[in-house]
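Take a look at this single chain, the form predicted on its own, given in structure tokens.
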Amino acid sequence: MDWKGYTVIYVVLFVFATAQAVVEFAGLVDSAYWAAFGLIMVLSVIKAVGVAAYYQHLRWEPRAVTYLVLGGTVAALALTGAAAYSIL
């Protein structure tokens, strides 16, 4: 990929970044919690795949790599959730 492919990722990357502070900002959170949660982590999914995908390569390796990579993604959550509820 050469730089104007890196410029758009960027750019749009970008975007999805201001959009969460729009919805921070302009009250959502306080009027709207779950729906201004939702958008904002659905807005982050997008992006940590946009990251992985052109600035990690993942695009272009071979679909097992990516299925590891998504693998150990789902095996966190799952961590990180087991030990949220613990905690409660």
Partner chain sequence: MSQEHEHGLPPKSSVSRWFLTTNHKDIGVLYLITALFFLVFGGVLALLFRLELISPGADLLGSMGYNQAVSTHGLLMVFWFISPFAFGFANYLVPLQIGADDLAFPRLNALSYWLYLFSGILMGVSFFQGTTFAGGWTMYAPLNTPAYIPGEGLGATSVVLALIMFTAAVTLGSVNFLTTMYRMRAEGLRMRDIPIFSLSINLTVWMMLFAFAALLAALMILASDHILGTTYFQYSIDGTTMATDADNPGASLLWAHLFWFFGHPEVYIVFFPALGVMAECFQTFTGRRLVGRKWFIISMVLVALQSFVVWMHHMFLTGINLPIKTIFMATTIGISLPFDLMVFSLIYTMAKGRVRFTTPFLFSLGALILFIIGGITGVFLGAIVLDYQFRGTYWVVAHFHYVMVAGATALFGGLYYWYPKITGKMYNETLGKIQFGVYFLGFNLLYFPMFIAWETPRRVFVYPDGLQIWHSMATVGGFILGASFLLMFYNLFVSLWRGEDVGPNPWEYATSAEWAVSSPPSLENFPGVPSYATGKLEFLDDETVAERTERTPGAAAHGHAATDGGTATDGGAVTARTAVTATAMETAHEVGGEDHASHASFWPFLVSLGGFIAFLGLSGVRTGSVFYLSIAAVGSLTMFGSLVGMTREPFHAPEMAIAERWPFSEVEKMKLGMWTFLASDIVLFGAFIGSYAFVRVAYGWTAWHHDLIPAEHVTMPGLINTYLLLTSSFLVVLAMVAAERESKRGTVAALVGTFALGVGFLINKGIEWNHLFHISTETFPNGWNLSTNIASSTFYLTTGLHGAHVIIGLIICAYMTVRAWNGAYQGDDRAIEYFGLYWHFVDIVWLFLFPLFYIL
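Moving from the form predicted on its own to the form predicted in complex with the partner chain:
We keep it simple here and write out only the one chain, dropping partners and molecules.
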């Protein structure tokens, strides 16, 4: 990828970060907490995938590297999810 592509990604990341703050400033966190929660986390996930895919070049690496990363992520999510569920 050349610098133009990287710049596009950068602009998208910047806008999404701003959008997350706007969700809060617009009062959505107070009025509809779980909707805001979902929206904000989805934005974070998209940003993270963008950074990983383009800045860390995962898109162009063999899939095995992505699986390695996913393995760690799934392990962490399993811990978080099951632990939280266990006390609900």
